[in-house]
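Coming up is one lone chain in structure tokens, specifically the form predicted on its own.
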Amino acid sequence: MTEANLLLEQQKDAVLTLQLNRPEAHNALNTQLLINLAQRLRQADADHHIKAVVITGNLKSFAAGADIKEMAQQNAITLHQDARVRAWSDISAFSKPMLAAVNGFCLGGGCELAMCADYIIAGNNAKFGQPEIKLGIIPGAGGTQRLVRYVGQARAMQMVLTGNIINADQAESYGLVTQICEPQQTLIEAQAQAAKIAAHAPLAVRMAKDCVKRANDLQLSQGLTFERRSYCLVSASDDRNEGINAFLEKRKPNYTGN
């Protein structure tokens, strides 16, 4: 299925792949593309047939940043009222597992989008950075906040203040990337890992994701309490009983999402 700026492919293994599709602009994230992406993620969140999502670009670019031509037409008032704010919020709020398969340029808004994923698999040709400072601006879609959580304050400060671009090896050593592949294998590997995740009990997967994400925002004692409550809730599910019974009976579990 195809729509403006976005290609969609429904996988048989419950994984939806969303491919950014503005190759003429290195997949720069204009408003319409972000709105389309947010809409598709909202739909995927509500679709019980979809259990995981992979976001990708092409071999040359994941996304090279915001659309500078579009940005040049905006001012402080229009930016405050920008539809992109809602789109970014919806992308960030996606509750199911989401992986980013990154090749080529992943800069500015593109890097911010990749960091909205639960983790990033990168081709060895990938380039990451927050170069907004070179345009007299700063990251505005989570770059200063998520980057710190991924790579630590000192490295985030260096990247944001210098605008320097790092390669895939540096990104992996910083903790921004979990795995490096040959570019042609990046999407294949991400889809395979997403399918593996999608095969697990849906409620357990979503609660596990929620617990891990909250670890950044809660004190340890609060996080442990939240984790324990989530564990107890999952233990009341039919899938929990199915998982244990399947293990004891040495068979593949049949999860229903209940």
The other form holds:
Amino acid sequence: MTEANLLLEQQKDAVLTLQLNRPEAHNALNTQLLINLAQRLRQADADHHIKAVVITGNLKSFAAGADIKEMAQQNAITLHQDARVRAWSDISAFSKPMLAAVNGFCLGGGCELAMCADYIIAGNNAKFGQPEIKLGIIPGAGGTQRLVRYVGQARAMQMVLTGNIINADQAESYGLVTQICEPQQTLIEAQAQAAKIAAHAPLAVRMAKDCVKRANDLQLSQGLTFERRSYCLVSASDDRNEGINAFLEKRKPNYTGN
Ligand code: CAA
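Form predicted on its own already given; the form predicted in complex with ligand CAA follows:
And the full complex, kicking off with our chain again.
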């Protein structure tokens, strides 16, 4: 497997699909794969032709976590200075909509990656978990933090402390995934939803994402102020006028991104 092949990509109209491609290791996220993913997302953020991204794996695995063989070679200092830290930060900072299409194993860093997406669509064969505790470690890329926000403290605590794996139905009832599909349909469904999002006014989409993400970090009064200011800023865009005029003129809007 060459470095370039670790991440496959396909672009259809404004939707970029990035496929993790280490099937021989259940798509374990080695450093090079994470770096490639972060780099591609940075490029996609700057490319106005790309309006939404779908991250996926294969039918058996989204990703089974950090690469344990690689981890075995590291210590606290190399981990702290590792390029992975920057890669995770860039992945979570991606400003355009990002959907995760998850089939099969979605464990450890794989689950943490899926939770960096804006929402997760899963195959009925999906299995989610933070099994790091079984390796004598803890989640290190958001698993103790984002999981709480998705599923609540008690369920996150149970998953992180037991290392238990939950199936797609449980993940849906916990609120970790928005929708369950036949495995062959997972990616198709995620791409269809990404295309729908990509057809909306780009500035409004990015601002909406930014506002919703901040709901976790801000107090309600701060979040409401941030939302109001964002709302006013979006209202200064050409696309806002186009969206409203198109509605009034009973036609499809033609957005320019301005
Ligand atoms: N890292 C490296 N290699 C992995 C891997 C991982 N996370 N997961 C699977 N593989 C490799 C296996 O070592 C095996 O390779 P070899 O043939 O060379 O031995 C190959 O993938 C196939 O794996 P299995 O034979 O184990 O396949 P299985 O179908 O029996 O089991 C599985 C699948 C349940 C996913 C099992 O492989 C497993 O439990 N993997 C580890 C899951 C895990 O603990 N993830 C957390 C990692 S730590 C982390 O992610 C830290 C962090 O957040 C920062």
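Note that the structure is predicted; figures quoted are calculated from it, not measured. So that the term is clear: the rigid core is the largest set of C-alpha atoms that superpose within 1.5 Å between two forms. Numbering follows the first chain given and starts at 1.
After superposition on the rigid core, the Cα atom of Q10 is displaced by 2 Å or more between these two forms.
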